[in-house]
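Let's start with one chain on its own, the form predicted alone, as structure tokens.
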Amino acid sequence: MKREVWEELWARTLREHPDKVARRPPNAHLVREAAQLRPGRALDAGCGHGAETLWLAALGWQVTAVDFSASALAQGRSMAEAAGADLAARIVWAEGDLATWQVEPEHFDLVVCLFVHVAGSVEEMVQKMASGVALGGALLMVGHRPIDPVTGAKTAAAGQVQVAVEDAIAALDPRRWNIVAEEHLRAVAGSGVDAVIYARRVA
């Protein structure tokens, strides 16, 4: 999705549904996987308005939150400030396109990349996100399948390219990563499945 289109989508959503956006909980896959991790440095790549960023910061993580929507970042920054100075100080908000934004190598204890629309090679995007994970750290990527495998119908991700299980398995070296890559049915019938990739760097 082009940057200007995404910016307009976020601006309209925040204008028309500010309360709904503010109440959106962090992603359940992140909550399940990261709740047991010791807080350190995290990257929320494609953070949107920052629901996951705020949740991580509240747990004590130092979070770098990257998105290419200025409106979404402004909303996240405002919500962080409203949550208190201590929490807000643990977040660095960065405007950038993940296709060109440079990930600091082996810097993060957790890299999160949820439902990002990939322009180009998905395997290369997985490898790019993985390059930022420090030894002993974790990578969590989630993608929404564009077609529901049960019904064959298009989902909300139709026309998009997002990470899939097979992409992650092809991109990550099993000698360096402990990988769990699975598909999970979404709670709403007919809305398709999520590909959930959780990998711990071991070498």
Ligand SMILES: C[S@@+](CC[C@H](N)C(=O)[O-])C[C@H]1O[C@@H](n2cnc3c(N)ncnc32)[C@H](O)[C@@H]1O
Contents of the next structure:
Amino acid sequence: MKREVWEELWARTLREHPDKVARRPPNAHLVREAAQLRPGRALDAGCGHGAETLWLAALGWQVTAVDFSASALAQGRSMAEAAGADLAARIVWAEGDLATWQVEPEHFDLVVCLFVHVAGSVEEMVQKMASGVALGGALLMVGHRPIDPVTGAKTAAAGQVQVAVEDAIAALDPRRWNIVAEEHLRAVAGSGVDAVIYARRVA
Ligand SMILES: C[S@@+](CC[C@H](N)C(=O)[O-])C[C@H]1O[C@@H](n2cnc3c(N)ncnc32)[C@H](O)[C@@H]1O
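Can you return the structure of this protein in the form predicted in complex with this ligand rather than the form predicted alone?
Zooming out: every chain and molecule, the one shown earlier first.
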């Protein structure tokens, strides 16, 4: 979806459901994987209103949070400020389009990219995100699959391009990455599966 569509969606969601947005917990796959990591520098690409960014910053991570929706970023910034000056100081909120945004090469100990769909090839998107990971660091990407494998029905992600297990396997060199890429049933019954890609850079 285009920037204007996301911006409109975020502005409406924040207007109509501010409490729901504020209460949304961080992604469970991130919580599971990042709990084992020592805080360092993280990139949250397509951060939305920043539930994951705020969680990482609370653990001591220095987070660069990128999104092209100004409304989502403003919400994230105000939640960070409400959580305290120390936490807020650990986050850089950056307005940018991931299709053209330059990822600082090998700079981050953790790159997170959750439910983001951009124009172009998903393989290129995985490689772009991976290029930001420092040696010893980790990449977490999650994509909602368009078809529920149990029922064959379309999910809320139908028609969107999000990361799939096979994209990650094709994009990442197994000599440089320890890759765990698998589909997980979503918490809400009937809403399909997420492709969860967790890769540690080993060379
Ligand atoms: C489904 S939301 C996911 C937000 C957050 N990662 C999460 O898991 O809740 C997708 C987010 O990606 C952002 N986004 C989509 N395409 C983008 C692009 N090309 N550049 C920057 N942000 C983008 C949208 O504005 C939106 O905030």
